[in-house]
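Here's a solo chain for you in structure tokens, the form predicted alone.
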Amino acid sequence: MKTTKKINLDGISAIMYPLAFGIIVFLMWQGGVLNTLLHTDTNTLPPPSRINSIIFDNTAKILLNLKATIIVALIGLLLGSLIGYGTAIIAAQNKKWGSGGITLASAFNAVPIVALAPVMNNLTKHFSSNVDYRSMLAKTIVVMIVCIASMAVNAYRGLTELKPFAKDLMKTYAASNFTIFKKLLLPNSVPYVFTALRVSLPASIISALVTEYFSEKVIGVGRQIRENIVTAQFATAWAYIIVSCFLGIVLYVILLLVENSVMKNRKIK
């Protein structure tokens, strides 16, 4: 009983402390205390009430740009995760060279997005005469590259860190490689896959936003942040920043709910 009560208190504390901190920051921001502490005017750091009014007054335009960012981030995340998992499978089949290959794949994370985005724009400029297609392709490729390493590294661990003699036991029952993968390797890698997704999801949104700074097509939350900062429309830029933060939080919560459901079903089985 005491253990259950302690777990409940820990869960409440984990929610209440960040919430209380957020409320304090919000009140300081709305009351102008942050402006005083940071020595900024209300044009550079507008109060939340002004940002909120801009969001509601420009809902249609914001949703249009938000949709463009979500599409790029999720498609890039999906493709990057699939390639990363496929890389992990190949590496797990040949452990002698596999660890080196995974290390090489993780080196992609060392490439700055701000350097990668312009390069991809130049590489894809002849892909299509339609700026919509080539711009989306360039942004998706950048997000995809960013997401490959995390999935490859974590999935490789899930495919290789097995219980002692588990794989040998299945081989003694004359299980095929596909059966071993389906019954042993794949289920064992599921927690590692979600660990990778928890890293890759925020990274996909950030890389999508940064890539939009350099894209040809003037659409997307990242591009709108840039355009409004350049024209000194800081309140509108803040509106897009808030929306992008909200997007990241919502997608992350959805991922956690899916993970909790999948892992709970695995435990029941």
Given for the second form:
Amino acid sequence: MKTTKKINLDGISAIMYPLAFGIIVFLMWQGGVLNTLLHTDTNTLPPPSRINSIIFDNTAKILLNLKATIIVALIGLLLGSLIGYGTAIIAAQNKKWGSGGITLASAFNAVPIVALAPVMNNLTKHFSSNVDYRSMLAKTIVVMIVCIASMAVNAYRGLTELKPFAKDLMKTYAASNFTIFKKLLLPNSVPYVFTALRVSLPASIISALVTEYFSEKVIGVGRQIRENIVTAQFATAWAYIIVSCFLGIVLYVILLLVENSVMKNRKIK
Amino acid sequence: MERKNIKKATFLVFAAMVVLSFSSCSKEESATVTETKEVSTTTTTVSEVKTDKDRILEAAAAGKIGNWGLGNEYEILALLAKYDQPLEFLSQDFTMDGFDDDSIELASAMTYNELGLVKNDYDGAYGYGDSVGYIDMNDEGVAMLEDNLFTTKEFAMANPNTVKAFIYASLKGWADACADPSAAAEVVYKYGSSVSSEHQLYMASEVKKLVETDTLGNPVSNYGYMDDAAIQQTLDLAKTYIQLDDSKAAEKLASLTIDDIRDTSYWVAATESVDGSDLGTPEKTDVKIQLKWLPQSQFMGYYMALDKGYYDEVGLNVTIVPGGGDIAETTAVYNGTVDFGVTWVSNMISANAAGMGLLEVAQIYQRSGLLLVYKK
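Now show me the form predicted in complex with its partner chain, since the one above was the form predicted alone.
Entire complex below, previous chain first.
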């Protein structure tokens, strides 16, 4: 009894302290103290109330841009992760060159999005005469490339770091390769897959926002941030920055909830 | 055993990819078909000689009008509105590749820059020659004023002599540059070579035209003159086509008058000065000017004034700060990083709507340099 109570208290204070800090920063921001401390005026750093009113005045437009960003980020994440996992499966079957290959594949992580985006725009130009489709494709490919490496590296570990002799045991049961994959490798790799997703989900959102800067179609939360900063509309740019932060946080929380429920079910089994 | 496994795994991955690409392709095809149908119906109604209007309607229907966006698009929007077309354009990058590969039919181009890159055949240009034509924003009546000289109201109030001296020396540089564009091009090339020397020369000769001709095609001899009618037209178009999500800024934009964006008194004092020495001692002597773009003949007057020592003569130590990419000259001047800036009047208007107290003190370009180029 005593211990559980103590844990609860710890849990509450663990949330309370950062929350209190956040509230203090928020109040300082709204009250203009933050502007004084940072030597900026309310044009460069508008108070939250103004940003908030811009978000509520433009919900339809913001949702339209948000939708474009979410589609690019999630489809890119899905495709990148599938390819990454596929790469890991192939690499895990050929351990001789597999681990080296995975190390090389992780070099994809170093490709700058800023360089990739214009290249993809040019490559996809003749894919369709519809600019909505081709600019969406160009952006999705960039996100996909960014997401491949983390999944490949993590899934490779999930497929190779098995319990000692687990694979040998399966083989003594005369299990087929597919059964080994289904019953042993796939379940073993699930926690690693989530580790990869926790890295690549934020990365997919960031790369979706940045590729929008260069796309042929003027749409997306990232593009709105750029347009508004260049035309000196900082309050509106802040509104889109806040929206993109919320997008990142909400998707990350959803991922954590899914991970929690999946891992719980596994334990019960 | 192991081989089989690889085959299965790769097959699965490939199958997934094939399914995905097929599903997206089938959608693509249907979209393409409807698109071409639309185009063909418009082309059949067109008579043999295409007018500019035909070209605009055709390109708008195909969704192939390009512009850079980022505050450069308002004249194009005004043109589309003039012909009752939807206010949409393709985002054009800072090359003319989209025009070259036909993904853009009507591409935005500045007379002094992209038009030269498209027509001329020197290194780095496309060499289309006379096989391209263009639609001029001045002729279409949707011209908005572009390169000006601006500072903040605050800076102008606190340093009136500096502002007058800066205008005086800069205009002297512009007069020299327009008198001998080829010499100006060489000077610019010396200070920064973002493009080839041939292109700098082409640019200098085109910029001269913009500095010495107004929107109606009449010659202008007093450099930097602020024509109320042209500024009013720019402001009116800006109020119609600058869409601001921030209701507070939108209200401010609607309430702006030309007196909120320009002050002619500094320019009048500078032009009335006999030799620059009668403008009073500059309050601030070390000043910086932020250009709107990379070092090029677009800004030849300032480079000329610097090179010939005109700034030194009026007691100013001037640093020219090149722009480019996403550098917002309005913000740089507003936050005091630099003292003066060169921007398009429309960009200054939207910055002032957002609460920046920027002030135009001279209007260097008297007409719009924006065109839409097409292949004949």
